[in-house]
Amino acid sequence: MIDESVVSHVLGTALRTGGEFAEVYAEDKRSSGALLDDGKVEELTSGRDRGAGIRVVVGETTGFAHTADLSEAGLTAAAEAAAAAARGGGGGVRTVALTRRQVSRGYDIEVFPDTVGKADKVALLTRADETARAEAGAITQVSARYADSRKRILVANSDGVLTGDEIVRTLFWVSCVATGDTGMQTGRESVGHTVGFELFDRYDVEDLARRAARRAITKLEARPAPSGQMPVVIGSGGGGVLFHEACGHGLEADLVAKGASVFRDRVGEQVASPLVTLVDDGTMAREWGNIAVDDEGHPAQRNVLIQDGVLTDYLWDHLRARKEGRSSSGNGRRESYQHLPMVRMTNTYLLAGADDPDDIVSSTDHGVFIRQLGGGQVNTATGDFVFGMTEAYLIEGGRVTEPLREGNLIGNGPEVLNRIDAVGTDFAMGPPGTCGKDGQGVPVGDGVPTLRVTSLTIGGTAAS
């Protein structure tokens, strides 16, 4: 995107009024994207961005500009402006002398999505909503989306980090809607790969609409859930977004700087059940949440978290580990060169154990199914949460019973990894998501095996 000769000469006047350190993040991405609304395709859409941010540090200060303009002239600008904001004044020169390092995902993309027709994607969708209408008349309203994205990223900074990532990535979504006589009920499945068009060798989106349609047939018949304190089993892949949210953004480095993190201190210390080992990892091959390097030009790492209950280490971006005179874990991330990058996870999840998972249920005389969770909050200072359950069972004398209607699943994050007495063998990676922080989002990814919580607070409207 950039010849060599220019990112050396724009980092020498990033640093010429006296920075720290410079860095330029430059990034070209294609995009496309369809969606189809019961039957009628409500938009096609293509898009192009591309541009450079560039980032100037001065001690605690730090200058950012982006800009479009891509040539030297208007890169120089940005990284005057940059410095500026750092701090002004000062003089000379300062070359900073770059050396390329090679980097690789560990596997090739088969089919560039760009090089395929758009006819063919709305396809896709035209298939997903047949199958899943045949499903049952009581399917009233389906909608489908498509989209995919190829962006080619450089990185490099006056520390003499020159490097790039090529990420493609291809996303399929289908939700349906079923009508019945307890009103309207939802369900949806998506699936989502760091590949191209192959997804689609690999995943029938014929079988994604019936499991969604299924999903919001069965629903229909749901009763209400239940409240109060009960046990509860997670089961594999659905569950992966509790442990992103309630215990991994407290483990970003950044949080626990500012005091906002109730692992803060805790390195060393056993902060869960000895059958949790949580861990962060980037160069999980395809998966939603990997990369070849990060947003900072550091290659992706496999973090191990928690080891068998004890917090062996936080998640490192490239400023803060400087600061504390160790190496980033490859976790400097940004949703675009318009945006600093910070703290964020990739693939984060849980290891499995060895517990079969039939025997996980069967052992639970009473308590709480849940093959799915949605989004939820969580406040990182204390470690409470709140997530939504989009499908979920009773278990009555150790056996899932009948479905369970939208509800809570309210608890605290350390008690949580407290309260694990099982985990299963299972273990399997959940659908993509977006993580968003401080106005930004990136995609990631997260997994869990089949696990059981003695106890978490069930948000339901039926007596428990």
Second form
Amino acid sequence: MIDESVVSHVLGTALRTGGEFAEVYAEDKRSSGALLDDGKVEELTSGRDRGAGIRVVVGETTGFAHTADLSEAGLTAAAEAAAAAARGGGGGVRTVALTRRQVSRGYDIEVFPDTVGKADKVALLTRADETARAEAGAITQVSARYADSRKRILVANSDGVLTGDEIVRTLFWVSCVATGDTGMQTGRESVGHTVGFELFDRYDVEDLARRAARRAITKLEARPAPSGQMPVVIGSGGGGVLFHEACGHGLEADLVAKGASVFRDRVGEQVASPLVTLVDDGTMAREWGNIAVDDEGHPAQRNVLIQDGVLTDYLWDHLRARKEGRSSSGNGRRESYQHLPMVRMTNTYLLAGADDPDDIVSSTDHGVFIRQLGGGQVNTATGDFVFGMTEAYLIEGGRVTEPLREGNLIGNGPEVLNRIDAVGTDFAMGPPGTCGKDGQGVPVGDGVPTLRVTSLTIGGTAAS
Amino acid sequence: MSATTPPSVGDTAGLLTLAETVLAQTLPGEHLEVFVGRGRSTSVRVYGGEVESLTSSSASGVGIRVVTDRRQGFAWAGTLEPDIVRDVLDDARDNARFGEPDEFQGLAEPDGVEAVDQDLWHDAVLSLPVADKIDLALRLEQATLSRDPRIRRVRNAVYGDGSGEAAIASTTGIRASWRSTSSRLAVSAIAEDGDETYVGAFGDAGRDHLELDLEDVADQASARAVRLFGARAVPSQRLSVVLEPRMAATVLGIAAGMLSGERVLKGRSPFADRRGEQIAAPAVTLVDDPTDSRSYGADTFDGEGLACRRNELIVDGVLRGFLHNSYTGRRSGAGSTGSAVRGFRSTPGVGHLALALTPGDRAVDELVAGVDRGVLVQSMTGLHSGVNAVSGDFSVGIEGVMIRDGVLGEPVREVTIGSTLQRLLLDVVAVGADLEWLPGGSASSTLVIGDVSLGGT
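Return one more block: the form predicted in complex with its partner chain, after the form predicted on its own shown previously.
Full assembly next; the chain just shown is listed first.
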């Protein structure tokens, strides 16, 4: 993407005002998408983003500038702007010797999406639309979206690191509206992996469309969710967003360092039920949050955050790790070359336990079973978090019974982690997610086995 | 001007020339729309009396829409490099071959509505020295810390400013270019006492830094953090909800989204057949008016180059109409309302730009005094996970202060409020006189909504 000698020269320019650390992050991203809505293939789109972000660190200050101009002149101008922003004391000329670091993601992309004809991509949409509409007359609207991206990145810094990655992601999404006497309800399904068009060898779009349609139809019969506290069982693969919000964000070292996390100063302590072992793993092959290197050039890692309920470590990026005199955990990520990296999760999941999933439900007298979680949000300072339920049912007498309308659940991270009293053997990853933090979105994965929380607050409208 | 040298900042006419250069490559039988966008921004983040980061950004790009035989194709690039722009045009043409024909598909056509000349570009912000920007952020941090001894630090104090420019040229005769500047301050105060920690966030926005009220941002952020000490969940109950203007604007924004012509035409709005009917309490009058310069959402043209205009959505609780871009306007027969929203990376959608709620005549104190049992809401979480704009289901986590017999009581957290968006609009009991022009582009005052479910212990 950029010649090695140019990178080295640009880093030298970036350090000229006395910078202690400088970095060039360049990307070239091509994306394509197709949208079917209201019974018609509405549009195909193609996108191209190319540019570089340069950061310079002096003391506590980071200067950052980015440019869409990858010529030596363009990069030099950005380096000068970043250096001026992070003005230090000394200066002078420093030469940066780069050592290329080869990385591997441990698997190959089988079918690059840009080698697949547009007609084949469109055909997926049409099949999903027809299948969903055939499911029932109550299905009154269908939308289906296909998207792929191929992004090459280059990361080089004044520590001599020179590395890169090529990331291919493919996503398919279908959303249905069902209409009945009770109004309209929606059902959605999505699959996304860090793979090429071979995604569709593993997933059948008709199956996804049917599931989305059934989810919408089921909810037509749904009654208002209860409001108040009760036991909650979350189904396998329903989404690990519970852990993403309950503790994932609170374990990000940048928030911890600012005292904005309820988990600060708690490494080595029991912070969760002994049934909880939580991992963040950027190396998980083909998963949505998979990376070979993070966006600071550090190889992806598997990091155990909580082992048998004991907090073992936080998540780290380059700057926080450097300050603490330790190494990064490979969690420095950014949305694009126009953004500064910060501490982010990759694929975050709870390891399987020993309980029979059926027993977890049958031993729950009264509560809520959530098959599919929606998104979530956390206030890391208090630990209070919410997460949505997009497919949920009542549990009555140990049996899953009536469907419930959508809503949020609310709990407090440290409390909820201690209230997990059953973890199933049936681990599965959930649907692809986009995690937002300080205005930047990055792809993340999550997963859970069936599990039970003894008490969570359901944000419904009916008295419980 | 040569096509290889981008026009200088503020030279929005130069962007239009660039768009016309691409338009000149139109082939017979096709319609073309070229959208060029450009933004510049600076952001200063301070922490602990030092600059944590200083970012200077500049971005520009082009989005090209091709319509051939009523089929649409689109492509974009985050650069104005001529070689890449040429590829974008080719890609858009190729993509158009795969869209299905739609009799209503097409580009916007000039409709004779005159653009309202507004003062949206303030040179003052462009010439502000970086040192002054840093100083504003540092002063904000300091002011916030000084408000209460329990405010131990801020997570971030941020000053940011920038400019945005856009131009559109199309084969249907659209020629438009527009620009605006913006400036903002935001802070998250962290208050600690014993083992309790709370965050209070607040911000302000303007067309330039002179319009920002730094002291008020510090006051509001610290007050919001400190007033939560001792907050606990309360028992589940039905009560009234008092939404601060920012929270009210958030709920009204979601409701206005349900009045988008696209949702209506595609069967995704519960209000689709309700035009002329009472969908809200009589106290509610809601317009979308980007021609009102007091709004931070004010703009000159929409995303298809049609002049922005004032649109009435709800008047005295009665649904007056929906918002449209040129496609939904054509398909519905209502015509575009100048409500196309987009950047260069997307085709035009439909949305509101500058929602404004007509204020009532009672002060907030009076509103609170009139509530027997309720909760004053200062923050909401889970808007993306617990609110469904198709079914109308509404459930969010909140922080705030309980109201008993007309008096503010204990703080509350880790509870939810739930209803449906349809009910929330009808259950509005009172609208405050405290109209605020908010950083998000909306204007709202305090709303009192009766009979909402609170989920707690």
